[in-house]
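One chain comes next, on its own, written out as structure tokens in the form predicted alone.
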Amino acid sequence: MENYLKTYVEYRKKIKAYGYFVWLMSWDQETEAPDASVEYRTKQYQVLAEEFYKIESAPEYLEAVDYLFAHLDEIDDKDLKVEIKQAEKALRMVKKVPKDELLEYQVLTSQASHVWSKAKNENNFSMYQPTLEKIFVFNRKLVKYLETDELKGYDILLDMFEEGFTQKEYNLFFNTLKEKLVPFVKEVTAKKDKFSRKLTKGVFPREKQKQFSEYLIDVFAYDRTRGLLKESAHPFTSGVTSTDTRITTHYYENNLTSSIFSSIHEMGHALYEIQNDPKYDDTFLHGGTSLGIHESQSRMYENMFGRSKAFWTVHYPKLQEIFNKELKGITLDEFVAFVNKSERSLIRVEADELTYALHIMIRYEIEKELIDGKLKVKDLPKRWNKLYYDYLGIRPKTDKEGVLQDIHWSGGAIGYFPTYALGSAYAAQIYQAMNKDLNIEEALLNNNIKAINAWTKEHIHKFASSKTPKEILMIATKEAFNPMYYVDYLKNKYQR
């Protein structure tokens, strides 16, 4: 046992180090690397990926993990037990997928985001289609390589991102939303609210938006010594330890609220990672326990805190100070109503709370069809546009506002999207539990978001991925997942 543990720890150290440099390359590529650097960086990535693979697939490392997994009962450290289980699951890819195919896929996805970004900027799906076809071809083969008696097809991909959630669970969840929420959504979005042209048609200079995003960093106590904010085509959070978790946002001069809520959303993610217990930094347990729980934090910070009247009562004066001309004459109440408006929209990241789950259901249906082979990538724009019309009553006019809006598939994140809707539902349940211990409105009115951060750290963040999503939900809320908290929250809010 002792020798196997020693081997495991030695290889873990190497894997963490290689992972760190792969992460740095990815961060650089997404934030500031010049376009001409792609080819050279790809060559270096190929070398790094090859070396990384050698370490992950080293016979003595595989043997150590297999032995420790087979002797879990002899391990006293609970966290190490969880880590060994996760390591064994992660290694199934290395063990069951042919090396050449896996390395080729890793190189493909390292380049794909650049291809996607260019296609999006030029509003041309055909530029991206060949790359996306290769990604889905691999994933259809992957589910065959990894299938078990319990998991097959799309369920294998879903389980990678939210352990324990398969099509069976997601279908029940989405059916609840369809039955309880969709009729209400159609009713609410049938009415169009009118707002000042300053809010709907105004021009909000990028530099002023950046200034307010920097202000928000301090409001949410996002530690500047452990993180930073940059700009990217698609806002994201990226980190490797509790001492280095970075975020990005984007700035549109015709959309003031986009950068505001993208920044708050990503800080919700980043706070989760930064508030992990530092003891997990050198282990495989650092990070969130699942994408659903992770998304619960970003959606809760963005929507339940960041869009509340209590929050803006404190921070709207600062926004008006920065945009003194642009927001002149716009009252607090009008601004709060504007950031909580509900409408049928095309862009997922700009969607309001009420319609957001519908955007996710569209992607869920499409992913199922692509993996099952019922839909071809070349027909994806047509299918996408039809589902948007069916679910939301609107149809994209361009690829950019339609099928090219998300970066996720370019990174191979198939099965990821459903966790967004699940995360929003988790958030409503967690919010109710937190409010029993802490008067959230009072904390926001007192600009005491540190108290909120302390609660999320104690009940969720500090555990990193040492607990399952179901265990975290039980610790935080003292009950199993119940989607009706989400339905009730939305109905109560939008009925007002």
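From a predicted model like this one, the values you see are computed outputs, not experimental measurements. Throughout, rigid core stands for the largest set of C-alpha atoms superposing within 1.5 Å between the two forms. Residue numbers count along the first chain shown, from 1. What changes on going to the form predicted in complex with a further copy of the same chain:
- In a rigid-core overlay of the protein, residue 124 has its C-alpha displaced by at least 2 Å between the two forms.
- After superposition on the rigid core, the Cα atom of residue 399 is displaced by 2 Å or more between the two forms.
- With the core held fixed, the Cα of residue 110 is displaced between the two forms by 2 Å or more.
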Contents of the next structure:
2 protein chains.
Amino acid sequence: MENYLKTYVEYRKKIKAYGYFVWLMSWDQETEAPDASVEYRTKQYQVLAEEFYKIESAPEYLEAVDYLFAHLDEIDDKDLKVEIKQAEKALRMVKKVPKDELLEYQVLTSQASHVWSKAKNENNFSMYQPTLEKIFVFNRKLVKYLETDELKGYDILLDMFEEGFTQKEYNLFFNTLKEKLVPFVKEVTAKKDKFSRKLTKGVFPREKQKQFSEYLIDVFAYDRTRGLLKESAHPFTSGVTSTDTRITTHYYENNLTSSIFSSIHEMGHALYEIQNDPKYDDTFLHGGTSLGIHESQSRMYENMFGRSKAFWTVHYPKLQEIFNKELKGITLDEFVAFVNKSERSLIRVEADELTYALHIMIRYEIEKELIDGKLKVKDLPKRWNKLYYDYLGIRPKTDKEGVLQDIHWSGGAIGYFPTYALGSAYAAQIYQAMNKDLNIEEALLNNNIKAINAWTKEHIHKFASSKTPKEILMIATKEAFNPMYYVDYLKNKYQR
Amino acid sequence: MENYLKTYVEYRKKIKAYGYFVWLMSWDQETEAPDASVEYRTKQYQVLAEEFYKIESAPEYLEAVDYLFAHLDEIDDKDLKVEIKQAEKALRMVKKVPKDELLEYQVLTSQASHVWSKAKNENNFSMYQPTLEKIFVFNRKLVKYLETDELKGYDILLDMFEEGFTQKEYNLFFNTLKEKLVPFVKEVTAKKDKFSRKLTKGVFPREKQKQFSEYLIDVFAYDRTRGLLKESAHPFTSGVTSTDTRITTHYYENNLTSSIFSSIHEMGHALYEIQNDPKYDDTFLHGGTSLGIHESQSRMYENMFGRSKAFWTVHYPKLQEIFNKELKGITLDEFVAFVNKSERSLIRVEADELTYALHIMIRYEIEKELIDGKLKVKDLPKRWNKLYYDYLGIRPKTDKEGVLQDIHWSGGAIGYFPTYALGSAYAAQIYQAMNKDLNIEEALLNNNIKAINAWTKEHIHKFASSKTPKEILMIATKEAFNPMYYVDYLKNKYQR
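Could you switch over to the form predicted in complex with a further copy of the same chain, since the one displayed so far is the form predicted alone?
The complete assembly is shown below, putting the previous chain first.
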């Protein structure tokens, strides 16, 4: 036992160190590495990735994990128990899937995003179809390899991204949305709001947007000694430890609010990892417990705090001070209405809060049908367009603004989309629980986001991934997942 | 033979990959890593450094290098021959110095900069003295271990930093300076220039300085797809391949010219490595051949091109356009005189072009005496102050502005300083040679720095470190090192 534990800890240390290199390289690549450097960097990466793989798949390490997993009851440390369980689960793929099939699939997905990107640019689904078919063929085989008494089919994939959430939970969730939200969305989006041309057609200088994002860092108490804000093509959060979790944003001069809300969104993600208990830094438990819980934090900070009238009551004067010319004459109420407007659209990443989950619901149904074999990849565009018409009342004119819009499937991420919608729904439930302990509106009006951060730390963040999403929800809200909080939140917000 | 070559290439690939990680980590650390991240990063670094060391000191690798070195005449590839020679030389330390002494010294020097920094802050030499004594004791032993028939004593250290340059060359060099330059400096610096308060007491906004440095990138054709300009506490160049060589600068709002000339200086370094023949990227030969040649490029670009009247004739209008208020009424001539002023000072890093080499000469004499055992560390401050008085006519009032000012010795860099002065002297000689092929003044007046870059590439840069400094000098100038070019350059420039 002692020897296995020692081996485990030794390997964990090395795996974390190589993981650190991969993290840093990718951060550099996404934010500033010069264009011509890609070839050299890829070569160095390949050499170290090979060393990394040797360590991760060392028989000595696999044996240690197996032994410890078989003797979990002899381990007292609760966190270590959780960690061993997760390590064993993560290694299942390596052990159960034939190595050549796995390698073939890795090559396939590493090349698929190029194929996808080209097909999207040329609005040509049939170019992408053969690749996508292979990806789904593999995933249908994969779920067979990983099948257990408890989990089968699409559930295996769903559970990989959000532990404990399978079709049972998601069907309940999406059926609720279908029943309560679909008619409501049609009603709300039938009327179109009008806003000042200053907001819709203005030019908002980059440097001023930057200044406001820097101001937001202090407002949200995103610790500058543990993170930083930089620019990249698409905003993201990239963390490696509670002492180093960085974010990016992107400034569009024709869009004032994009950088504001992406900065807040990413700070929500970053606060989660910065507020992880530092005792997890050297373990595999550092980080968020799931994509859904992670997204609940980013969306709660962005939408529920960041788009609230209380928030802008305090911070709109600062925004107007910086954009003194650009926002002249725009009232607080008009600005708040503008950042909370709703509109049906075809593109998921441009969707507003109200309609976002419906975009996800469409992808969920399609993934389910593809994995079950009820839908063929070649029939995908037709099915996609029909669902958009059924749920959102609009129909893509091209596959580019339809089934070709997302990169995810090309990377093999099937079962991932549903966590996005779950995040927003979790957020609504968590908000209500928090509001019982703490008057959120008052905290926002007092510019006391530290009090909010203290709550999220205590009830969610500090646990890192030592608890499952269901456990976190129970700790934070004292009840199981209930999608009605989300429906109520949206209805309450968008009711006119 | 074939097997040894294969082994060598395999190890080289790995060593380059780990080297890439060390490079990237250090770049991140010096430019943006959040303060609190240092502990975690250091831990990951230690784990990978251990793996790195295992590879670099693997018996299989050492054996391959030894074999190839012993059979150099069987190797046809000229570059590979040079590389093997260099690898063998680099490994001599590992092989000839007892491992425990080497490790002890590494620990000593890794901690010494803290001791130095504290002693400097508190202006307390005796705090630093015991550490510095140990460093010199080791280096006196080191030169014994590495002694050959050709090289002994201080020469070993000098040759480590600038191959082929030993006391013979340096004595000739510094004696020339002593004879020709010391009286001249005293004469020139006796008169003090007066400049507009706009230049000496102005405030120059950071953003505007940044704008001008960005402008300079295009002027010097520093390829943005192969590098980038960022900020750090002290300016530096950090390159890892011809496709990735980055620079930093630092903006002081009370000093307009600091960021300008440090940007040009670092671009001189960066152009050298970017213009290395890319065939060296995957070998140990990528990079500059020596500190001296590297410094010759940075100083030639900074001082000889960047401070010339021809250069500012073209670019001063742009500078005035950006600093329209701050430079109003300052003429081109006044600005050029200002950036070429000379003044005696106690601090090396603040020294101007004329007096810089004298600061170095002092350190050279002191290092020689310490390694020879003629001078004791405890007598260092007295000796230091006397030499400053003899050569520059000024005397430090405190050790902080005297012997404690430089970090170098604390890191074990003994024999390093002289290369700084050599760089300037090389630059003067190279400039004259270049001027025979190319009218430099005309090129500068035509804003045609590309022509200059093409010359430096063809005669210096493309060779990377496949030639020794002496060989490079011979290729570029068709003669051996001659310090009189430097003396003439300075006399010509500072004669009034």
